[in-house]
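Presented as structure tokens, the chain that follows is alone, the form predicted alone.
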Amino acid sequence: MKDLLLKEIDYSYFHQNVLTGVNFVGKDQQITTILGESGSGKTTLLKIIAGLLRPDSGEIFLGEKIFFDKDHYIPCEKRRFGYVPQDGALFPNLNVFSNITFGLKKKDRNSKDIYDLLNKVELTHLQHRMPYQLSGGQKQRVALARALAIRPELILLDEPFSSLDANLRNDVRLEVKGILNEFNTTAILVTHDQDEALSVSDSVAILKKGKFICQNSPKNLYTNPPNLEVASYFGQINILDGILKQNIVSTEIGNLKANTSYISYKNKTSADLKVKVLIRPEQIVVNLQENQNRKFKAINVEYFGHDSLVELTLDTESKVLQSPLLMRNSTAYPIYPNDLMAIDILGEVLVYDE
């Protein structure tokens, strides 16, 4: 196994701490995404892995091989890592074939492996084109093929889809994921895009202000976030105040079945515990049977084609929600502003210590 392992990485710039005590694992032959907001330190960390920046302290391993510690430092040019920058950074004066083979020795540029690579990334018919003749997605595939051409031990991708328009971005990231999986490549991707992190990754590590706050599979981070901070990185959420009694939480919208996995052990003995309740918008559905209990009112509807995001409030004068309740609604049952309805909450809701 050749896992990428970072231990206690520190890095500062002009006496400002950028990364502090960073520990990170990129699993062999998997795509691991570093997700973070602008300024969180994710690109700095990627450059440290690549050898473009030297950390102040810590250790970097790939498998058993040491790339950095207090006694060792392997520079960028001696690391067999592929690097795909944000804009692809193709040479404008070279055609596709020459861009892909740029980093190879002359004797290796016309090898069978290169033509196999061109075929696998579907660039054979484009190999004589210049960069200005390519679409955004084609440029990104060329940049990825150039990184793969050196047979890297590791591929590093720095927000590779950020310059593409929304429609193209979805297609290209699926293409890139397929290529990386086909080559069984260990890859580290950095992004600020939650959809990208969820759809492409085997594992996601969330970086905030130079420290990792969580790392897990996309599914676990979305469905079972360890806290509300992690939950907020992945789509819209509803947060309500509640009173927990065993496995039932009482909220302003009713009594709900609770998942108490993240309530601290010492608090579980409390008879009436104040908690925070997490409800995803897709957990909220219209109850078509409860015609006599239509106490929720749609105050805004944002239409997306495949579904809509509905803001709900209570249709009563005696009780007002602290903030509108967000619901993801299928367009098979359209909702319009001022519509009244009853709702159900699907499954358990997650509850956290207040």
Second form
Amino acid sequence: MKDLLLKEIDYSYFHQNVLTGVNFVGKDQQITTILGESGSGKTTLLKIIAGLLRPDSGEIFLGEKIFFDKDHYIPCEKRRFGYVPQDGALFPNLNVFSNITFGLKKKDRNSKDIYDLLNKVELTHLQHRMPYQLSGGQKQRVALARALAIRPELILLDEPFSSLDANLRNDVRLEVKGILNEFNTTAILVTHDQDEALSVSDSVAILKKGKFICQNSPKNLYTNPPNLEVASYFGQINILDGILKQNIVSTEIGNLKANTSYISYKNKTSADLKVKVLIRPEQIVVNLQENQNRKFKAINVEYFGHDSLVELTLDTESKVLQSPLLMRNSTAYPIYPNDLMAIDILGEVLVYDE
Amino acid sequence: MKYFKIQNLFLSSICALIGLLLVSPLAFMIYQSSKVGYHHLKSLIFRQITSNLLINTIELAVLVCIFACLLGTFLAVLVNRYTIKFAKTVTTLLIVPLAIPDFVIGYAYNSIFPSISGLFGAVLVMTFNTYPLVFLPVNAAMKRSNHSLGLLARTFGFNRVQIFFKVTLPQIKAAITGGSLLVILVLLSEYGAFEILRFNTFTTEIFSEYQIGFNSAGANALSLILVAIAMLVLWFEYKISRDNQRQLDNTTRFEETTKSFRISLAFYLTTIPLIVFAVGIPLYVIFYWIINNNHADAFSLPILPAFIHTIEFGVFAGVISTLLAIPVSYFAIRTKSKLSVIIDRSSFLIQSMPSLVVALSFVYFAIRLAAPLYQSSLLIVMAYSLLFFPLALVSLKGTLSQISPEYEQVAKTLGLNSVKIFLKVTLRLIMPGIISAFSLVFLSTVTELTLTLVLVPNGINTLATSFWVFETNNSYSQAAPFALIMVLMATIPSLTLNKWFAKNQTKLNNITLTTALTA
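Next up, the form predicted together with its partner chain, please; the one we just looked at was the form predicted alone.
Entire complex below, previous chain first.
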């Protein structure tokens, strides 16, 4: 197993702490995504892994091999990690083939492996083209192939899809994921795009202000976030106040079945515990059978084609919701502003200490 | 840690040496002045001639700036706000005066109309030569300015004049001021045109004091004042161009322009006479003297040796300046440290020194410390290289700043060491910058007169010195072929600069032009 392991990495720039005590694991042959907002330190961390920046302290391992600690430092050019920058950074004066073979010795440039690589990334027919003759997606494939050509043990991708337009982005994302899986390479991807993190990765680590706040599989992070902060990284959420009694939480929209996994042990025993309740918009569905108790009113409908996001409020003057309730609704059953309805909450809702 | 430090140490040592080289002419001039003694220096500075020269300089600067600003701003506004037929072609012609050395325009007017001299002649000739220095930055600022603000003002009922003063002018004010300061810098360093037009300025006085038995003390004292004024102007220019760049909104806009017959008429009524006077007449006069050559056959003139020497000096200066500028530009752009900023700024010191002052500091240096170098080709090439170093530096910095450091980072991750990265990646990517740096220095050397007159080795003539020898002997027809060759050879840098201004509006500041034109 050649996991990438970062221990207690500190990095400061002009006396300002960019990364503090960062611990991180990139699993062998998996794609691990570092998700963070602009300025969170994610690109800095990637450059530290690449050896382009030198941390102030900490340790970096790949498997058993030490790349950095207080006594060792392997410079970037000796690490042989593949690096794919944001816009590909293809050398504008070289054609596709020369770009891909740039990091190889002359004798290796015409080897069978290279032509296999060209085939796998579907660039054989484009090998004589110059970078300016390529589309955005093709450029990214060349950049990836160039990084793979040196047979790296680790490949680092710095927001590789951000310069692509929305339609192309999804296709290229899938292509890149396919190529990385085919090469069984350990990959670290940096992005600020939550959809990208969820769709491409085997594991996602969230970096905030130079510290990781969580690392888990995309599914777990979405469906079972350890706290509300992590939940807020992935799509819209409803947060309600609630009173927890055993496994039932009473909220302003009614009593709901609660998942208390994240309630701290000492609080679990207390009666009538004040909690925060997390409800994903897709957990809320219209109850078509209920005709009598239609107490919710749609106040705003945002249409997305495949579904719509509906803002709901209570249809009474005596009781007002703290904030409108967000619901995802399939466009097969369209909802219009001012429609009245009854709703159901699917499954358990996650509750957290206040 | 060691790994990082050794590379940086090597590069910073080279750059520090180049920085010392750049500071040396100014340091030598100050040292030379200090040897005279405080009281003597004070008496040399505060003499009647100084105040006369200051008055002359201020009069000239005020008048030329007013005319250059009026012409440059008026034309830039019209070109950018109105649809005028053939405006692009006319705009190209409008910057051609940059390609004609000032002393050639001076010669053209003075040889045909000897009465054009003194302040009037100087204002006329220098206005024709320097209005593009205001036109170019204002034109660039107009392209960046927000036209919709003007349209908005129209909906409030503002007329064209009100829109210009309340909306357009605030957006181009910095460019006009920056352009005017460049004009002043050119005026401060010009020698040839003022000598021909018999108008006394600091440079003409310094030159004559230098010639009168190497009166180094007097010439030095005046040089100090000149450099102080130039530094002040350059500092203002730097501040304004920096503030201007901070305020820039880099969005490229497509602006709809309006058609107006009256505006087109006004444009042509201004530009046609301007191009005729600034370009047409000088070229006509050159051809007139070539055709009416009563003295000798043009083929008997020593054109070829002068041409070859000019090319030789230009090539060597171009190569040396570019070689010096490569590490400094790399250090300035890629390494953000206090030292890199200091070394980068030291090029300002050389920029603040008019070519005559640089030449004199080299003379004193050779006489005092390196006698074998005096009157040698090596000395003049060294002087050219330092004088035009800022030009090469700006070219390379402009190119390098547009090349993402990611190319070098990728190469590093692919296993290349720093030397290989520099040779295989950086050098190849900055090649256009290297070529343009070389070309600009080479072509500026070709038209450099003042420094050449002071430092050219005995028995060697360049195009500029040959022209000067014939011109000062009133052998206008013999001077004409040299003038023509210089004008033709200098057309290229002005076109390059124009292209650069269009391409890199935010990257380049006006310093490029300053250095090109202080030649």
